[in-house]
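Just the one chain here, laid out as structure tokens, in the form predicted alone.
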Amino acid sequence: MHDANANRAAQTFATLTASAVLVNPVGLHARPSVKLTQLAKGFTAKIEIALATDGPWTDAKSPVKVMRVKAPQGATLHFRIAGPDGEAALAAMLALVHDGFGEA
């Protein structure tokens, strides 16, 4: 018997990697996270965020979690994305810092 979501378990998808600045003036704060995990919880893939390229990592898609990374401004926000949608996923976490999460 076939069983097509066995096959998708068993794809590897491959860890994308980026980092941006936050540039909006108050960093990571509540209104930020909301919307970083809001968006997050759109994509399937995993995604993690982290202040250094060596962790520790945060689940994105957790609102508590996010809020609890406290980064400032001018703080540099690492992204560890993985999944089926994780070139999207990617793209679209980049275009939300770099946009200041519409506040800058």
Given for the second form:
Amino acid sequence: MHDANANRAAQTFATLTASAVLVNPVGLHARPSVKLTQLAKGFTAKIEIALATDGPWTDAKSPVKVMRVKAPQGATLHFRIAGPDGEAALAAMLALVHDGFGEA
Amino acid sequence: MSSLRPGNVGIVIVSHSPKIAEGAADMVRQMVGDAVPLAWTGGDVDGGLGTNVAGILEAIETAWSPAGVAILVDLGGAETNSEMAVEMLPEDRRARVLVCNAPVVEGAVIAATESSGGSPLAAVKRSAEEFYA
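Given the form predicted alone above, what does the protein look like in the form predicted together with its partner chain?
Full complex below, order starting with the chain above.
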């Protein structure tokens, strides 16, 4: 059992990237930041966001760091995700942005 | 986010002003949802500005969670009275209550966000304190 777990932990996952435009009127302000963080925390994958493809990358599970990104409406939010549930995480994160965090 | 999960760390808001404490709690409920045990207290026993130990103890009881409770405070007396309240708790609960060194409003929202994701007490405190980092 220990060996199996060790193998699983050592396994590397492909890094998935995608982007979405922030459509909600106020961009990534406090409330959307909280929603994004809460959603990200539901996945085991490492989830990062950035305003440009070359970063700087921010841990999407940290509410303080996500708020500091201060992404305005119309900004493109890039995602970089790696983990066993990475694909589901990416789909969920993109859906949240597309839906304007339930505000648009 | 929709239902109360008793396994999540509880949040207690302590301000000299009951209006600030209640308003901060409103922000937590609106922004983070109902998944986190939450209580607030503010004002002295005569209804003036201040804090009181009995009120803080009651709030800790209301927001109690087996995962522990993170307390957000505003100024001086709120912190010392919160520490006094923690001292008065039964011994088995004392170690599971932490006063955060964070701004009361922002810290409460961040701590609750962290808690709503199921994070342990130490992580909740650390996240709230990132505001001063």
